[in-house]
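Here you get one chain, nothing else, as structure tokens; it is the form predicted on its own.
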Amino acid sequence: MQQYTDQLVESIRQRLAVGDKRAREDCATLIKAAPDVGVMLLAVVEERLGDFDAARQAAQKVEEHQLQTAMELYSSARCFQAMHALMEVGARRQKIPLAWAQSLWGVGRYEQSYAAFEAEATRSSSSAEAVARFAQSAIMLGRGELALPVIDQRVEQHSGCALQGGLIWYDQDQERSAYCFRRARALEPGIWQALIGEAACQPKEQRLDRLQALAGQLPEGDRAAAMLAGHMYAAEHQAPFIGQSPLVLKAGLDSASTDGLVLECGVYFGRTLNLMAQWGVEAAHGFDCFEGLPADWNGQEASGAYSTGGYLPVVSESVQLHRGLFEHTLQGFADEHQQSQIRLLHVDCDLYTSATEVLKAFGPMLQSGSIVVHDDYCGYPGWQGDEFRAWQEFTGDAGVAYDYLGFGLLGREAAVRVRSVQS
């Protein structure tokens, strides 16, 4: 195949040298054999043959092909390749800025991605999809309120904007939040998450009853049942919900009543470590192998998911990264700091086995007032067997008493404060 492609390319070169219009036919054949090369050469051929309208159309096809290729790469989690593919296209066409912003997010360029989403969302001709995406990025960076001026303009017309508005407003005005969730359902009845969100807007003493009443209203399937079960668990324990998921972590930091180490197990591209630095944490330690999950996770993610490709993320100067599998790094660090206690432990490693490794190493360093924040604690299919199970087993065996500080609304996060440790 490569030899055949090379022959076609050489034929096109020779024909162009003498202005032979049969170069177009060679391009058409080449596109069938090697689309990446063919679509780009066609634009060159048309320009060299003097048909500039055809050259512009061919160039547009190049962009469309590269955009499609880039998004296929992104959807298969090959984010670095997607970003470079989009860089070749640039930001000349209307669809490209959102794709570019999404790819920036996928490779951990969170601030650049946020700026790109914001620029697209605040254009006079911005789409509702762009506004919803901007709101999502703002929420994930703990600054959802900055998206409210544009999100509120679209709540009445777009279900995705209404849903994001419900999450952002929840921490400030639960009546407004409930309206947004109702509006999302009115615009798109299939958004069952909005039913759970609206139930969570009820007074605390009524939430469990309202959530239980949803059992017959949600669609069949593991996702809806799992999210409802997670929210019912939170309501049973009288724990507050928090609309913007990163603010569960911030609530934990703000509630810590002891000084000590700030540790994160499961770093990925360092989003939450950098957020903690922005929130005033002067020193933090992050542990990750940066090669992705060491095993398949509950049928949801394959081994290797959440890999940075081995690259260390760009983090604040206040953050120290520790690279390697947990079994090779955690206990050694704990032994070196055995006289220290933990201010906050962020468990973001998904797997039961990994969470168990974390708690085996760092659990003995927890004291009264220490905070543990779980990123994937409940509300997804199989949640009872992962970080939740590891925490329940550890606290039961070690005699650790704790209180729930908050749960992520429509999310998986949970923050707890250690009340006492059995001596």
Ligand SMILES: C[S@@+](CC[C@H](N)C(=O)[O-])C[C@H]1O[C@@H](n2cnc3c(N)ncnc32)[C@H](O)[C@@H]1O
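Bear in mind that the values here come from a model prediction, so they are computed numbers and not experimental data. Numbering follows the first chain given and starts at 1. Rigid core (definition): largest C-alpha set, two forms, superposition within 1.5 Å. First, how it differs from the form predicted in complex with this ligand.
- Shown in the overlay between the two forms, fitted on the rigid core, is a CA shift at Asp375 smaller than 2 Å.
- A displacement of less than 2 angstroms separates the C-alpha positions of Ala415 between the two forms, with the rigid core held in common.
- Once the rigid core is overlaid between the two forms, Gln384 does not reach a Cα shift of 2 Å, moving by less than that.
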Contents of the next structure:
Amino acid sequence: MQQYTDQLVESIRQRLAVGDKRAREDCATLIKAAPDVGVMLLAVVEERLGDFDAARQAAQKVEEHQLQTAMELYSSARCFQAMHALMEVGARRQKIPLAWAQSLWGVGRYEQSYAAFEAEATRSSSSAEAVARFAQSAIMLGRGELALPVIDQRVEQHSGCALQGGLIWYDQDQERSAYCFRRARALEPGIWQALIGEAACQPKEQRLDRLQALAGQLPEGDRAAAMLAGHMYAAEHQAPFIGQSPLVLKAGLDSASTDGLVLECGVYFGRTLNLMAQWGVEAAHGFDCFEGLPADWNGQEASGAYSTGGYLPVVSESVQLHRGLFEHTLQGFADEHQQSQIRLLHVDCDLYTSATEVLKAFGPMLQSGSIVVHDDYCGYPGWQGDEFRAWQEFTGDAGVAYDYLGFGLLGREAAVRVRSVQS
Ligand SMILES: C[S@@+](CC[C@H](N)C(=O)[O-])C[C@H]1O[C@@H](n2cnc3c(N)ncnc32)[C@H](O)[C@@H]1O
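For comparison with the form predicted on its own, would you give the structure of this protein in the form predicted in complex with this ligand?
And the full complex, kicking off with our chain again.
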């Protein structure tokens, strides 16, 4: 099936290049075989063939019905190819700017995507949704404060903006953050994340009680219960929350008190690796097969998710990439660097089995003062069985004592500092 849809995408591309109207027929066939990709391409096809009304209708349809699905599909190889086709044809830029910005994000062009979101959010007639999406992209690039001027103008009217505002303000002014979370709930009572965010704005000693009291107020379902359980775990360990999730990684870096290697296991398009370079890390190593998760991830993502289609991402000069499955790359690297210790280890590989491989190879290089940042540590359905479990087992077996430095407020991240290792 994938080969068939790839052929159709290629045929559309070739036909469009010469203005051949049969691209429309290919598109209709593609919509039957792969609706998500097909509908997205239809907007481009119509525009290229000069039917702007049809293009606008198709574009609207994409905006309304397909964007969410497309976002979920981004990490699959098929969508990656489709996104590249889209980018080559390029016409979405004017017609459906938010989808265009999201497409850029989906293929790892983070800076271009950010610029596209920013352009859309700062237009005089921008929508609140565009502002909320801009804030999200700014947060994911660790610069949420740059979105505050536009976010603050929408907090009173739009729940999504209020929620993003709550996250960004959290690290600077928790009273303002709590106000944003309350506002989000007033505008949309179903936003249970805002309830949890507001509880996290309480003084540390009152947080646990406040979170416990939420149990009856949250909607039924795994996500809310899992996030509450993750927050209770974090509150029990008295570590601070951090509003913008990538800043958990930054807090780890800022707290590192030993020299040594900076390693990331799980690179994908290099977003967090490049962030570390921007934050001053002079040399870092990134490990990834670049073919996505090697197995299904407990109902969250299918095997192959987060594939770059085998492409190596563009990374800063200070970063060295090591391509391959962890079982083939990590131990050799650890053996070559036996004398080194770890300054910071970023574990962002989602699966229990992958995190276990990481800790088997690099765990023995941790020293007192080393930092480990886990990207998917707690607060989502099944969290106790993934990176969290791998870390608990490793530290228990190896006699490693550690302290929590911070947890992502509405995310899943946790940063720890190793206190001592058994000699
Ligand atoms: C969630 S992504 C990493 C995201 C990235 N740090 C970022 O900030 O955008 C997880 C990555 O782990 C990689 N991965 C997971 N298990 C792996 C394994 N056993 N060997 C190699 N790569 C693996 C996948 O290929 C994928 O790129």
